[in-house]
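First, one chain by itself: the form predicted alone, in structure tokens.
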Amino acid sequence: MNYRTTEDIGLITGAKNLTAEKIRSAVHKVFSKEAGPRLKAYYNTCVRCGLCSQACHYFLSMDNDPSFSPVGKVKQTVWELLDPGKRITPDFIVNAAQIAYTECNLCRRCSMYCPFGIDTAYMITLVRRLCHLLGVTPQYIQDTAHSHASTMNQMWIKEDEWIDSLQWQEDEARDELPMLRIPIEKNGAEIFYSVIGPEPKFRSQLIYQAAVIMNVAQVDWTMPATPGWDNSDMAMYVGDYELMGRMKKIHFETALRLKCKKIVMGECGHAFRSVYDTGSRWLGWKEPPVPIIHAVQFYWDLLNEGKIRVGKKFEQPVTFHDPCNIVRGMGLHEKARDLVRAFCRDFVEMHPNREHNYCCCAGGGVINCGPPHKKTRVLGNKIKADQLRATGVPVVIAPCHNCHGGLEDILHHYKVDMQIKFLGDIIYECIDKTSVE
């Protein structure tokens, strides 16, 4: 058993309105109705072996405590829950949330390393559905969940203040192109640009960024003025995947509605597991409605197609942070370094790259789990920061906003002196803007 119970709101009284019935009734929903086959495909193979241990971050940072290595996390909640014989009680429930929304970064390096293959993130997120059909969440992620419920996107950011936030930013980029335009609710565009919902909240600079890249490249595009704007999803991370698909559906619906040919969406990793894959499988789709790619793979095709020109080095040494739901979930690793390589002077591998790297702890909804759950997730990652301060460099590049705050955390505790940007950081400084002014 876990005993490392964190004090949290959403948790404690969660866990107050359960009874024996209802514990029952969900685990059999979940594990018995929604999960089957694959679920005991895995139960019945994974032979206990723990060679997945290496694999995780916590494990790895925490001692090598086995209670943080995946088969330890599995076996403290998904095999006692499928063991007939056991009484699971609302104490088990709290402590089996804590390990699957905070403990876990359903980053799936861990299934890499097993030798069967066995996709334990899979498995933690049955648990994260149980405990939400059982209300017992914590709570600053499950405010996030009721912001996209009530709004659409996870920031309470109003259709208005939505629309001021893009003619704001417009105005800020036409003192630097004075011909530059961000299209609201352009029919037929080739482009549906899709953002996160913290974007125009804390990282407006972004939509700036995009603009001039966007106006550069001469691209047709168009953002819209309504509800769908917003790709990100702290839905699925809490396990409430009818919210989930009413998210995607009207993200998809939006850029049907404008007639546009393509979604390309920013620098978030989780927003494309969601909308890419997670989400639109919930919904039926064997594909999505409208082809659709991340901010990487337009980049890289912007500058191959020569619509974006290089016109200077960056020249600070980098390195380069792999986002597991962009490159372990993708692959579009080598097309990031295709686009370092072209823009920056010095480039470092950190060790281990690509899909073999390290999660920045933040990924999975954990770092939206809030401030109870900070400490076990920077002392849950010190593996990462020792990776990071090993390079010797700098900067670190990171196309993803999860990625941004958990390296920020760790950065800062273990006092590593690296700035943090995103590949659109680089871009924006680095193009040729002659084409435009």
Given for the second form:
Amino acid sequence: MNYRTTEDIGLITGAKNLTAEKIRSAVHKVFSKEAGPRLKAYYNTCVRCGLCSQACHYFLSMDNDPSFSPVGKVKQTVWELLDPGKRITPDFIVNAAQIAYTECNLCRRCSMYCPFGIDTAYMITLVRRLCHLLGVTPQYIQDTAHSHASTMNQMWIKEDEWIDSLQWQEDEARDELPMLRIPIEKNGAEIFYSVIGPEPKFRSQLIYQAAVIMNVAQVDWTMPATPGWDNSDMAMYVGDYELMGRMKKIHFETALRLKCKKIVMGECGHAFRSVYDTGSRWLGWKEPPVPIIHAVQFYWDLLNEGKIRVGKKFEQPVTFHDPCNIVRGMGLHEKARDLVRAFCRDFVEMHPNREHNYCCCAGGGVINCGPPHKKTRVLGNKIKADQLRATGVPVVIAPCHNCHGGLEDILHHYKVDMQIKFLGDIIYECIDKTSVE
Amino acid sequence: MHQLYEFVSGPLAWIAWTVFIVGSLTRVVVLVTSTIEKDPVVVNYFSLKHALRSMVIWSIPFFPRSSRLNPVMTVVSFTFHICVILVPLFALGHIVLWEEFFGISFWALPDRITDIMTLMVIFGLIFFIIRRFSLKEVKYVSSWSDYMLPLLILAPFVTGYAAFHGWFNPQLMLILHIFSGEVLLMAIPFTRLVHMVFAPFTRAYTASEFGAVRHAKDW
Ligand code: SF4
Ligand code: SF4
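Taking the form predicted alone as the starting point, write out the structure of the form predicted together with its partner chain.
To see the whole picture, the full complex is given below, headed by that same chain.
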């Protein structure tokens, strides 16, 4: 049994409503009906060699504590749930929820270290699905899922507030570029630009910067005035796939309603995973119904098509953090590096990098589980702080919102003096804006 | 003794082979058909190109980063797996049996080489057992069956070695060798040894997702 239970009111009160019968039927539903045969194949194939351990930043950061290794986490959860003789108690579910939601980022690094390619992240998502069905979920992330359910965005933003934020950013940006527009509801625009809920809420300068880049590149783009503008997805991470389906559907439908040809999304990793992969699959699409590209790909295209040009180089030395969901999730690492090299004078790699980079420990919904679990994720990623410190540079570029949150916390805790930037920050600062001046 | 020999080398041998082949095939068929029925993503995103690429890469020692991080394990594991498959197939004593039972004849390993390879298997198994209880991340996830399995594999190799070298009672050793070999064969489809059958499938699926959908390497 786990010795490190953190107090989370969502887990504790959720567990109070459990009965043996509820647990039994939910376990049956998830592990016998919903789970694919690959679960059994993974279970039978895993030779318990422990080679996946070295992949996991939690394990490495927590002094090689075996209960934090990928296979160790599966042992404490999935193996027990698959054991027909095991009596599953509410306490067990609380512990399993804590492991699944807060001690695994679903970063999929461990699949690359297992000789059989066993997908531990998949098994952990099954545990989350079970906990969701049982109503034993961390309070903070559940709140964001509720927000998704009632407003179709993650941050309880009302429709008028959304439009206001766009117009406010447009206003601000017109001080800099007087002809700048943020086209809202433009029918037939080539590009539908979507962002995550926290952008209008806390990081509205990113909308400003994106608008500047779009205007400089003279892109035909639009943002919707209706729900469907938010591409983020905490329902996916809670295990509420029905809600995930609703959200992805409205997102695609909004792009289709505006007859846009392509969806471009801001610098967010988990949203990309949801829109490109998990959510679109849940809706039955093999490929997303409207082509979707991540900001990194978009900027790269703009640069290579000559639509944006480097005005000046970013002077400080930088390093680049590979976000799991767009690197192991989309292979955008080389394109990102092309951009970094184009816009920055001095680029230092951290090691290991690309597909082998360590996760920020915020992704997979872990940071969204809120303050009760912050300590675990900060202590669970000492290795990342060491990796960052070793580069010796003052700036790390991370094209993902979650990564920013996670890196900020570890830089602060381990006293590494570094600034975190989005690629958009750098590009905004360094592009040649003469085309619109 | 003679009767016992007749039994293990006759009917039991047929039973063991049948159980092994039918059992393994059944497991593969069940995995594949139930996947097609229940887990269509696996089929829809399957990419033969990426599957084969990944299998080739993972067959090259020190190519995947994982194997570079564990050089000793990599060397022992590759040697073990090569020997544990080649020795039973190509030992001179077995070549005779192939001919007798199935009418196929092929080239045999020289006795000296078989001897060395057998010792490699034994050494490998001892290494795995020691590793299992001395590395805390491995020990933590090991149950009694994980300690028993290496012993199950050890038995036919040790007894085969003893019989070949005329140690103890060679005839008894031979019987034990055949018997434990048959038990091992029958155990493959029903224990974790099934990884031998399933590995290509799990690898292929992960390779397809990594390679074809997510455009990333899986090694
Ligand atoms: S955090 Fe990443 S490496 Fe660790 S178990 Fe989860 S998916 Fe695997
Ligand atoms: S590396 Fe793979 S086979 Fe080994 S313990 Fe981890 S998941 Fe199991």
